[in-house]
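Shown here is one chain on its own, the form predicted on its own, set out as structure tokens.
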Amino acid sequence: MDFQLSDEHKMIAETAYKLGESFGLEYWREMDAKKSFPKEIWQAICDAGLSGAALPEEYGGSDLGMFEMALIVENLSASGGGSTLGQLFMINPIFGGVTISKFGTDAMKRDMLPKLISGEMNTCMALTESNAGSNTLEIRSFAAQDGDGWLLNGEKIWITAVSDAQKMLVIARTKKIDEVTRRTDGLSMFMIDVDRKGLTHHSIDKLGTRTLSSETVFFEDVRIEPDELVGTLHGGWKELLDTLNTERIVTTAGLVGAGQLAIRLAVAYANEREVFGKTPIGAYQGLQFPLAQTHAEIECARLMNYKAAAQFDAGQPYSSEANAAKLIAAQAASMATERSMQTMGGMGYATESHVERLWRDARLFRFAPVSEEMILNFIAVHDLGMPRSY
């Protein structure tokens, strides 16, 4: 087992860090204040070839892997973006790129992948519903057969970056839940236009991750064409899991980077701030120990995430590792941002310190894109062999 990064990996990580650093913390503070999609940095990421790291070379990608994508997200996040940076990769290279490259038709790949990789197109994914939450198998949005296509009706909630997307990956039932013997049957995936008759969306005001909108989406007799089906009709559940589990990997990478950034800001402040004479507050163990603890936890999450990504790239099972990494990373990043703010005292509460944004953004990932309670359920049942409770 080799824990050393190759020279190529070091170059990828350094390239990503320097790109993120060139925009800096002030860029993100401005985007957060304006609630603006960070299109400038995303275009720079695409121009540098980083967005397509794990996507096929024939469509403009680098044909590398999820491990390289994790490295890229982690370093972009650590250089200023924080955990929100992971969401940029979630909505485009994952929801759009991974899904289409693995399950899309040849026509979809030719049309969409080059645009996603170049930054010409953004995607989003409409999965969550108010009465289903993390229980995806209970979704009620229904695509009824209509000639050679479908008519979609339903409602989704907490859908990320709809306003800035051109395409939407929609997960809907094509068989109603009372028509199937297994709840995993009857789910299908479609890639449709956001700008389409019968599709409307409204923004949700929220605490953090304000550079990417969260919206409620309504479908009223939305026409879906036959060539917009992604993967297997009625059999989309297993295919969707590859999207959701790779989503965990980029989410974790963003959290690891956010935790590293928060600790770095706290340490820099603590080593300069002097009280009670000329002793820097960083010398006090009351401040050292919490930061050291979160650093240790973030490093553990980082290594587990690398393992998940490497196993995905090798075609091996990786969901247990991806879930465990996300669980620890979300908790550690939440504590890292909290302790960074505590280290700075009043200044940690000021927007100029940047940690309040990191704190607001990281808090989301204790319950999204999957809650820590659901991850613990998964670990108990699948890894420990305990009885299923849900």
The other form holds:
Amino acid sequence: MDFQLSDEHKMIAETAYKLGESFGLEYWREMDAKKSFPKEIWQAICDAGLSGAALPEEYGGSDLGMFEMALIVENLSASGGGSTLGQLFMINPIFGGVTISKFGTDAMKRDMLPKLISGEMNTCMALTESNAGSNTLEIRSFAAQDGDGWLLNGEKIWITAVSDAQKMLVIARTKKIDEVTRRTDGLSMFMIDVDRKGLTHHSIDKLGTRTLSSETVFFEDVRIEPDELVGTLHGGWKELLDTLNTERIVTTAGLVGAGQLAIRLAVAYANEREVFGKTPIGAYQGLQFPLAQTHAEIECARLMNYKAAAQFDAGQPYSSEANAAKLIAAQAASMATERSMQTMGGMGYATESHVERLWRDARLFRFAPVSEEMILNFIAVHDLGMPRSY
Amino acid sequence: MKVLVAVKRVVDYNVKVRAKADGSDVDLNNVKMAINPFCEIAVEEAVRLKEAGVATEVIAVSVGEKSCQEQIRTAMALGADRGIQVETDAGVEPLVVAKLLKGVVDKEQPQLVILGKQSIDGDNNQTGQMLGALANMAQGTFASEVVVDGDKVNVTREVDGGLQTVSLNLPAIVTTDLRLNEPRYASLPNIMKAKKKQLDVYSPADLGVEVTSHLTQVKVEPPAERKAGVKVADVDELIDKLKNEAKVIS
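Alright, leaving the form predicted on its own aside, put up the form predicted in complex with its partner chain.
First the chain shown before, then all remaining chains and molecules of the complex.
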């Protein structure tokens, strides 16, 4: 087992970290306050070729894997972005990039991949519905055959960054759930324009990850053209899993970076701050131990995520590793941001110390894109062979 | 025009270094290493010359153990066309590095050699000047602007109290100051391209140089801890102390 990063990996990590550092924490504080899509840093990420890391070379990518993607996200997150950085990589390189490069038509690849890699185009993915979150297969949005294309009706919720996207990957039923024998049958993926007759969307006000909107989307007789189908008609579920599972690796990388950043800010504060006499508060074990504990957990999550990514890249099963890494990373990032704020006291509550943003953002990932409970269910059933409770 | 750039592997500038317990050297165990910031500026300047159509080839050279290939690769990822490592495990001092670089200069015949004015580990600020003497080339040190003009290079130098511009006949040596440029970070496609670029390894013997040390490091110790300051009651007391105790104003 070789835990050494290659020279290229070190350089990739360095580029990602330096790029993030050049924007810095103040940039994110401002974008968060304005609830504004971080388009300047996203453009810089694209200009440095980082968004296309895992996408095909012939369309401008670098043909690397999820391991490199994890390195990039982790370092961009640790240098200022925090956990929400992972979401930026989800919406474009994964929802758009991975889905199109694996299952899109040649025309889609030629048209969309160069634009996704250069930053000219943003995508979003519309999957979740108010009655279909963890139970994805229950989605009701329905695309009915309409001549050579389809007519889409339904509604979606918690769709990230719709307002800043030009294209939307929609997952809809093309066979009604009561007409199929297996619930995984009858789902299809479509890549449609966000700006289209019958498609409306509204932003949801929320606690954190405020640079990326979360929206409800309504489809009323939205026409889908025949060339907008991605992958196999009715067979979209199996293909969608590749998109959803890689999303997990990117999420974990964002969390690992956020934990690292929160701990770094806490340590810097604690080693300077003196309250009683000349001893910095960092010398108190009551503050040290929780930070040390979360540091250990972050390091473990990082390693497990690398393992999941390396196995994905080698074409081996990786769900158990990806799930375990995400579980621990989300809890550790939550604890790291929480303890960082506790270490700073009142200052941690002020936006100028940045940790409150990291704390708000990290909270999301305890239940998204997959909840802790669903991961524990998965581990119990798949890894331990216990009966399914639901 | 061929440009040779020297790069050195040093402790990353973010690292808080410690002296070894026995005071023999700085403790480099498990410490993050990076390209010397002044060398990074030198690489950036060379790459900009190439992008401007002035330079035709940029060669990055480093002297040291195999690990310094990492910094050569970094220079190539930033835009250098190929790399040269002069491999030696000996702790090399400025004069030896200058002699080895002279060997590379003889081999490659560059029109311009750009080096950092100093490296942030030893802070010697000697290698560029020594190379100038050994290779009998004109030198413009502490450059804040470099303009190639035909067979001359105009170098604006940061000197005490202002700027001085010198005009040098090529081939020449330039050492970089902090304000010469702001180095880029390597883009991912360029990092991947750097992997395929040529990197030649020479031994000191290949260059006809014998690595002999002329210096002995006696002791390495951390700077004295800063003493606590004093609080003054008012501006008058402050002025009094500045005048009579610190003697910095009169």
